[in-house]
Protein chains: 2
Amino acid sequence: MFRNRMPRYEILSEDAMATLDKGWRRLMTEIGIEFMDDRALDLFRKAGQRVEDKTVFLDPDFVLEQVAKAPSEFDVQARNPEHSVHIGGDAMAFGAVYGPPFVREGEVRRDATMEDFRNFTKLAQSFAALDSAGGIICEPSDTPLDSRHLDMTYALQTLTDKVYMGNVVSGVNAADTIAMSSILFGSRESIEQNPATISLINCNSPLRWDDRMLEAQFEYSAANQPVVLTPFILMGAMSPVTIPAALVQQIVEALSGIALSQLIRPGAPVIFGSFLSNIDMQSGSPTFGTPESGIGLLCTGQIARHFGLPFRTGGGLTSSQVPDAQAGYEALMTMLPTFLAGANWVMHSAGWLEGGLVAGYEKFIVDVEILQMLQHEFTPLEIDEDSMAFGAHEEVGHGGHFLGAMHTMERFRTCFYRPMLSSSENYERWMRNGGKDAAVRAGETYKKRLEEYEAPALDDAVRQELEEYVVRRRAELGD
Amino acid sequence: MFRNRMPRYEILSEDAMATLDKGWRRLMTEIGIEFMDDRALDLFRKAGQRVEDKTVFLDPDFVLEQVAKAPSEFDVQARNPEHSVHIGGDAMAFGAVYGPPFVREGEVRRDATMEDFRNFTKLAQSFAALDSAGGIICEPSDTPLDSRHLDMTYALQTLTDKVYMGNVVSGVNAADTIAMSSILFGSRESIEQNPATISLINCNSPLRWDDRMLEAQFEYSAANQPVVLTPFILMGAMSPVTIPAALVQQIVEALSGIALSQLIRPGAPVIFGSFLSNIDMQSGSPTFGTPESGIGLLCTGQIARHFGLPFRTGGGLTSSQVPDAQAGYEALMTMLPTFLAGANWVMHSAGWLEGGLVAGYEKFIVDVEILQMLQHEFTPLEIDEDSMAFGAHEEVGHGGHFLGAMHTMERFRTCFYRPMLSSSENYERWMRNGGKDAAVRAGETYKKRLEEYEAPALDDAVRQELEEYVVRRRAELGD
C-alpha cells in the first residue's frame, strides 16, 4: 500500500491550534452533543456526564481519556494478506466513490443497478492504487431494500479480495456484516483479534448522532471493527460559514461519537473523519472542491495528529455533472491536498460526479490517474551522486540531446509516470486516432478493464458458506 | 496583487541541498557553459574566467558573487500604478500563455492572428486574478515577420495596463520595446529607473545560450530590464531523466546566464527562471502536469530561495489537445504546486493548451478559474473567537441548520469563493439550462467578456508617438 514519506503541509499556527482548543472544548461542555440512543446516554451518564433529555455535555477532559484508550494506528486485514491494509502514520488507503444512487457512463444518467455495483467492484479490484472498493459504491436500485446489504457485501467478499466497508444503513446490517465476515474469515474471533471491516458512521451535524447509525456503531465497535466517525458538514448548512467554526464543531462531533467507541469496548479502533465542503450560498447546492474545503483539508490533518488519531477526509470530488475541465481540476483540488495532509483514509477516491449522487464510469478512470500519478508525486526523491548523472553530460555535452545516452537508455523504461488516460500524442495523430477527449478515451479504458477483470480465487467451502447465509437472510428479512 | 502569505511546501533536505550544491558546482567547473556571443565571452574572460572556444568554465563562487549583485526583490512598473508589480518575496504576479502558434476556440484549431492576439490581451485585461497579459500570447501569423513584435507590443501597451513581458527574438527586436516602452512611460531614464518590462531569456538546454537570445538580453539588462534566466529543460530529451540531475543543470545554466546580467549591469534585475517537464519516454512528446514536473517545480522553489532570487516557474500547462478533464487536472497539476512553492513570477497562468502549441479561448477561462480559486485558497485563515461563531450554535441547536442564522447572515456575500465558471446546479436545472459542461460555458464566458471588455484610457499624444514609432520603424524594417 501507499506509504506518503513527504512533509505534511501543515497551516495553522500554535496560536491558531490553542483558539480551536478553546472553541471545542466550549461547545462540548455549554451546548454538547444528542445521542438519539438510549444505550449511549446510559454510557456516558454512568461514566459521570452530564445528560439532559438527549443532549449529553462532556467534559472535554473526559472525552481525552477516551480518545487515548482508541489505537493511533491498527491494521485492517483483507482476505488476500498482500491487500490488508495499515490505518494511520504515514500510510494511506484509497477506496472508491460511497453511496450514490446514480450512474453515468458517457451521455446516460439513470439508476443504478447491482450489475453497475458489480462493475465498479470490479473496476475497484482491477487497480493497484485502490486499497479497497468502500462499501455502497452505488446504490442498487434494483435489488430489495431490506437485503440490499447481504448481496453488497457478498460482492464486495467474493469480486474482490480486498478490505471492504461495513453496512451502517441499521444495526441488524452491522450485525449481518459482521456476521458474514466471520465467515469470510473464519470465525468472529479472528476478525474481533485482526479486524476486517471499517464502517462509516456519519453524524447528522450540527452536534446530533442518530439511531440508525449509532445502532451500527454499537455492533461494530463492540465487534472490535473500525469505525470512521465522521461530521457531515456543508458549511453554511451544517455549520457555520466560518472554517474555525466548522473545524471546532468537527472537533466536537468526531471526538464524542470516539468517546462513545471507547466506552462500547475500550481500546476499539476508531477513525477521526472529516467530510467538509460548503454550499453555494445563492442556490443552497452543495460544492465541492472548493477552496474552503482545501483549507478545511488541510487544517483536519494538523488537528487529527494533534489527538494522535487516524483520519479520514478528502477523496475525489466534484459537484461537476460530466467528466469534464470542472471535474478535472475539482477532483484535484480535494485529492492534492488530501495527500498534503496525509489522509489515511480516502473515501470517495474514484467514481465521484455531481456532488456524490453519480458514481461515474468514466470519472472512476480519470480519478485513478489522478491517484497514481500523486502516489508517484508523493514519493520521496532520491538525490545521489548517481542521480546527478555527471556521466550523461559528459557524454552529450553543450545544446545535445539525451535521448540516446547510456543513463537515459538504463532507466527509460520506469524513469517517468507512465500516464494510463493523459494523452500527449500530437495533433495530427491525436485526429487520426479519432480525436478523443479524455471522457471518451475513459469510456474505452473501463469497457476493458472490465472485460480483462479476473475474479480472484475463493475457497467453494466459504463461497458456499456465504451463499447460504446470504439466502436464509433475505428470507429471514422477507424479501 | 496576490501575495502568498501562506507556508511554502519545502521537501528538499539539508542533505539533498548539500548534494545538489556539489552537484552543480562540478557541473559548472567542468563540463562549463557555452555562450554563442563575443561580446559574453569577452565579459567572461576580462573578468577572469576560463573560456575555450564558445565555452566557459566558470568559478562557482565568482558566480555567486555576481548573483549576490542581482536584488533579490524589485517592482515593476505597469502605465496604470495600480497594476504594477513586485517580483519576489511572497508576491505572485501571473501573465498569461505565452508562445503559442495556433488557437483553439470550440472545436476548431487554426492559425493564430492579430486578431487573436488582441482579443486575449483584452482578456488577460478584463481578469483581476492576471497581472499581466504576458508578450506572445500567441504568434500572429497574418503580420509581417519582421514587424510582428512591434504590433504586438503596441497591443500589449494600448489594450492593457497591466506590465507586460518584452519581445527577445533578436537584439533588434528588444530594442525596439525598450524605445516603445520609454514612449508610453517618458524617457528611456524612467524606465531604467523604474523597470517596465519583464524579458523571458530561454537557454537552449543542456548548457548553451544562444546568439539571438543573448542579443536580446544585452539590450534588457543594460537598460535595467528584468531578465527571465529560464532553462528550457524536457527531462530525457534537455537533460538526464533523473530529476536531481535536471536540478543540478538548471541551477547551472540559470546561474550563469544570471552572473551575465550582473557582468552587463551590477544589479541588473533577474529572475531566476524554470520551465522543467519530461518527454514521454515511448513517443518522445512533451508532456506536462505530470508527477516529475511537479517534484521539480516544488524543489526549484527552495533552490531559488537558497540563492536568494526570485524565481519564475509553474503554469496552467497540459499536453491535453482541448479542454477536458485531462486539461483541467494537468493545468491543477502544475498551478497547485506553484502556489505551495511561491513562484514569484507565472508565465502561461491562463490559456496554455496542447503542450503549448495552442492558446485555447475556452481553456483561458478554465485556467482563470483555477487562479481565481488557488488565490483565494491561499489567504491564511483568521482564526479568532468571532470566527468560531459560538453564538450561532446557541441559536441553531442540535440537528438544525444554519441556513437564516445572524451569523451566515452577516456573511453571507463574502464568505466563500463564488464561481465563475464551476456549476453545483442540480441535474435538473442543468439538463434545463442546456446540459453545458465545463467547455461550453467557458466558451460563452470569454464571448461576453471580450463584447463587455473596456479599453483603459490612454493619453493621445503618447497613442499617436506609439503609432508613429510602429510606422517608422515598420517601414525601416522592409515590410
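The term rigid core refers to the most C-alpha atoms you can superpose between the two forms while keeping them within 1.5 Å. Numbering follows the first chain given and starts at 1. For clarity, every value in this text was computed on a predicted model and none was experimentally measured. What changes on going to the form predicted alone:
- Once the rigid core is overlaid between these two forms, Gly89 does not reach a Cα shift of 2 Å, moving by less than that.
- Relative to the superposed rigid core, Ser387 undergoes a CA displacement of at least 2 Å between these two forms.
- Core-superposed comparison between these two forms: the CA of Gly397 exceeds or equals a 2 Å shift.
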The other form holds:
Amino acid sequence: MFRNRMPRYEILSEDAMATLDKGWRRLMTEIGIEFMDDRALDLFRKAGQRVEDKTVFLDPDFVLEQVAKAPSEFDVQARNPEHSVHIGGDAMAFGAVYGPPFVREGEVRRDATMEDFRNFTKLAQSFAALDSAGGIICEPSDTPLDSRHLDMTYALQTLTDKVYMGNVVSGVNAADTIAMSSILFGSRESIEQNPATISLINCNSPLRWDDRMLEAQFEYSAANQPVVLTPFILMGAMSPVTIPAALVQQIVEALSGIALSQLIRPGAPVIFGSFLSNIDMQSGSPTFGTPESGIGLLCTGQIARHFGLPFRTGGGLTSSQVPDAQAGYEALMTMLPTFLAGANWVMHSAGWLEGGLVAGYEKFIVDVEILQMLQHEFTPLEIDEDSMAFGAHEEVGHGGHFLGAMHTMERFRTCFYRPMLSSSENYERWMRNGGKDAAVRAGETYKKRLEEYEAPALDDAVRQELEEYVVRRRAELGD
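Requested next: the structure of the form predicted alone (the form predicted together with another copy of the chain having been shown above).
What comes next is one chain alone, with no partners or other molecules.
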C-alpha cells in the first residue's frame, strides 16, 4: 500500500483551531445530537450524559475521554496478507466508488446490475493502486433488495483478495457481513483479533444518527470491526453555508459517533469521517470538485490529527455526467488535496460520476490514472551520487545527447511514470491510429483488463461454506 511521506499541508492557525474548538464544544452542549436508537441513548445515559427524548447533550471532556480510547492506528487483514492495509499514520488506502444506482458505459447510462458490480470488483482487483474494491460499488437493481447484500459481499470476498467494506443498510445486513467474514477468515475470534472489514456509518446531517446506521454500528463495533463515522455535509443544505460552521458541525457529528463506538466496545477501531462539499446556490444541486470542498478537506486532515485519529475523506469526485474534461479536473481538485492532507482511508477513488449517482467504467480508468500519477508524484526523491549521474556527463560530453548513454539505457524502462491513457504521438500518427481521445482509450483499457482478469485462488471448502451461507440466508429472507 502507499505511504505518503511528504509533509502535510496544514492551513489552520493555532487561533483558528482554538476558535473551532470553542465552536464544537458549544454546539455539542447547547444543541446536542439526536440518536434514533434506544440502546445508544441508554449507553449515554448510564455514562452520565444528559438525554432529553432522543437528543443527547454531551460533555465535551467526556467525549474526549472516549475518543482517547480509540486507536490512532490499526491494521485490517485481507485474505491475501500482501493486500492487508494499515490505517493511520502516513498510510493511505484507496477504495473504489461507493453507492451509485446507475452505471455509465460509453454513451449508455442505465440501471446498475450485479454483473456491473462484479466487473468493477474485478477492475479493482486488477490495479495495484487500489487497496479495496470498496463496498456497495454500485447498487444492483436486478437482485432482490433484501438479499442483494449477500451477493455483493460474496463477490467482494471471492473476486478479490483485498480488503472489502461491510454492508450497512441494516443491523441484519451487518450481521451477515460479520458472519461471512468469520467464514472467510476462519472464525469470529479471528476477525475480532484482526479486523477484516471496514464499514461506512453516515450521519444524517445535521446532528442526527439514524436507526439503521446505528444498528449497523452496534454490530460492527461490538465485533471490533472498524467503522468510518462520517458526517454527510453539503454546505448550504445540510450545514450552514460557511466553511467554519461546517467544520464545527463535522467535528460534533464525527466525535459523537466515535464516542458511541467506544461505549459499545472500548478500544474499537474507528475512522474520523468527512464527506464535505457544497451546493449550487442557484439550483440547490450538489457540486463536487470545488475549491470549498478542497479547503474543507485540508482542514479535516489537520483536525483529525489534532484528535489523534485516522481519517477518511477525498476521492475522485465530480458533478459531470460523462468522463470529460470537467470530470478530470474536478476529480483532480479533490484527489490532490487528499494527498496533501494525507487521508488514511480514501473512498470514491475510482469511478464516481454525476455527483455519485453513476459508476462509470471509463471514469474508473481515468481516476486510476490520476491516482497512479499522484502516488508517483508524492513518492520522495532518492537523491544520491548515482542519481546525479556524473558519469553520464563524462560519457556524453558537451553538446551531445543522453538517449544512448549507459546511465539512460540501464534505467529507461523504470525512470519515468508510464501513463495508461496519455498520448504523446504527433498529430499525424495520432490520426492514423484512430484519433482516439482519453475517454475512448479508457474504454479500451477497462475491456482489456476484464478480459485479462484472473480470479485469486480461494480454498474450495471455504467457497462452498460461503455459498451455503448465502443460499440459506436468502431462503430465510424470503428471496
